[in-house]
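As structure tokens, one chain now follows by itself in the form predicted on its own.
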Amino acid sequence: MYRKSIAPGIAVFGEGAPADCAYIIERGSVEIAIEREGRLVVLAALGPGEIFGEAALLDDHPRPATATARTELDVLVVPRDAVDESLRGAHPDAYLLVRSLLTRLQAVHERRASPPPAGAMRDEVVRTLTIEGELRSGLDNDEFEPFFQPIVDLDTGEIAGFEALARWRKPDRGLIPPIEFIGVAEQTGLIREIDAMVLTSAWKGLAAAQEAVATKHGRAAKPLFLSINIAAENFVDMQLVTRVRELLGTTGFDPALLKLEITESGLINSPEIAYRVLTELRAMGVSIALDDFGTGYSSLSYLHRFPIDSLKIDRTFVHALASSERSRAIVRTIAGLGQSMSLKVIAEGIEEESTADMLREMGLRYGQGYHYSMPVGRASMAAMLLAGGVVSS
């Protein structure tokens, strides 16, 4: 690692450099750029903190990006080379998106053992950046919101609450598909920001919609969980539990309330931050579920080593226990060990009431899925709630 200086108006690379560096800019500011029939289109405009590569792709193949400096320019310049524990102690966050930049140049590798048609590469590298920089526009243009699905009580019908999806509304385009737009943003770092903006969106939406049911009836509102798939990148940054801090203290939101669901995947990588940071939300007050149980190779010891409140049976197993008696007995272990362990168990993807019929047989109690719903936008939740809050089957 060594640090640049570079003065405004100079490129940090242009097209056809050699691709072996990260850059994190520690001051001023850079515009990442692209020439596209003719003319220079930019696609973002990064400032102190933030991490761009060349091409977003650590690799030898020249790239159709230039990035220059806007303003006086400093720069933590990290070869491939050098992506030790060193840095990780030192830029933390830095470290996660250089590793996911290198996770990428694996797979480039992988895939030039069965080369792409002639310009897939570039296209692909194309793509990326082009989707990064509408990412990023979206963000300043509050173009992301929720969407609402409801978790019943499987007895009753009753809404418990609502998981909060992220959605991409476009002016020119309408609402983005989540595969179009989430491995990008994964890949890019942006999903944090974004998590960020649905979470908070989400919380306002579901505490406007029951002061509406309240004023209706005339009475305080039945309290409503709010759960939020987060991004494994999120569960590697201490500034998940800042971001959550400060929400809780500007929103009023009861934190007994707030669920953040999080993947296997977001343990395993860095199992020591993440730990810390799970730590730190429950000691607020903060849920914490494991998504997609039963599906990773060590979900069972995660159960005594984090800080963790629900399960998520994965979708798979309800699927299939119509079908097959090996998942039907998956369901019945995991709602076992959560009665064991005073966890909160919720089934996934309920698409007929005889699945429903079954997991309220084998105890569960929570459960969602389009049987009951589909994701809705602000608007249809808060129709739910003020026709009486229950979904019917």
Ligand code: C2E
Contents of the next structure:
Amino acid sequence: MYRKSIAPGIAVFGEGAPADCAYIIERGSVEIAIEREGRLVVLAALGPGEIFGEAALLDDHPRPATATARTELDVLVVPRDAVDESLRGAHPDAYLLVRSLLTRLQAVHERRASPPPAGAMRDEVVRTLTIEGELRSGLDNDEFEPFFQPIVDLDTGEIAGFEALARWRKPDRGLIPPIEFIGVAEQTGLIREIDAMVLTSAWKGLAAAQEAVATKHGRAAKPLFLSINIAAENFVDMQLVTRVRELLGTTGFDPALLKLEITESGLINSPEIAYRVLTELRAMGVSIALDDFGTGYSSLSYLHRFPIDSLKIDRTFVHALASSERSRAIVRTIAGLGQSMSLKVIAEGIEEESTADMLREMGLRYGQGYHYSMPVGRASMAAMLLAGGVVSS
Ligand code: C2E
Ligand code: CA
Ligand code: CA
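Mind sharing the form predicted together with the named molecule? What's above is the form predicted on its own.
The next block holds the full complex; its first chain is the one shown before.
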């Protein structure tokens, strides 16, 4: 770890440069930009206390963007293999984020160290082609449906909304979880149709359940938000904007109750179009959550550039809360980040009451996980609402 001063206009690193350091800004500012179709697109302008180049810590890939000093810049350079205790004293928040990234880097390296043999790769291609064919016919036969997992207000225990999660009801195999088909659906573009189906069907399912609750009580049901996962390929496509606009127009549903969960990959691959799509969605009143927060490449830069209003803390950090001081510190850091940037923070993967207690103490307001409820089908979701909430253990 060492300090470096860089004059304005000079590149700290360029696109394609080897990725081996993270930089923490001590003074001045830096601009992170990417070249697309011959034009420079600025991803973020960062200032003191902020980290950039985190991608470097994740793997051996060359850097996807160029970082240029905007003003006289003083940075603390943290090489991949030199994160030491002195960083903890100088920059405690940065230390924690860097450490968490390094832990995952280790996992990537371990996976690379034992690549699959050639026969296994051929099997993988055959498997992908088979699933693709089955996915197509499954879509034609309406075999996909949304499940619903409640997102709970941690203070009151009341349901604040639901996340819709795709399930494939395959006649010969029963209910299939996304892990078995989302990957292939993304590779083949079929994810567009799946996401569109989930969006419409979950919306309708929740509206019908809310209507039943209203009928039972003789007054309007408490408004609940609906979170929908949107694959990176989809939200860099203006069609998503059209589809959401149509849906809101035909159903009269309140856009403020629709939350789209996105991950970082689409933001980094096509930042310009992602920016346009997200800005138009926000203008319609729809909110945007950054999913799996804390596991991506350079999450912090995106918060400056894109109109994001919620963060979902990845469940790996939540699971480790009780056992790891580091995870507690990471969650606390993200909670603080949310507070200072006025972002809603939602914790995923709460499996125990003790975890919910800790999260509450850290100031978190929303959570979801098996402790409250597994994702359930439409009928159970409606029954849950009619019964007045989650039937938590
Ligand atoms: P995700 O968006 O991070 O969704 C949360 C996942 O965590 C869900 O897995 C959920 O069942 C699981 N989960 C919830 N609470 C707990 C808990 O307490 N402990 C543990 N261990 N897990 C919990 P699921 O339904 O299998 O979905 C997996 C992933 O597939 C999702 O991760 C999301 O990335 C993707 N996915 C699911 N549905 C859709 C969809 O309609 N469209 C797109 N594009 N992706 C989807
Ligand atoms: Ca999600
Ligand atoms: Ca997630």
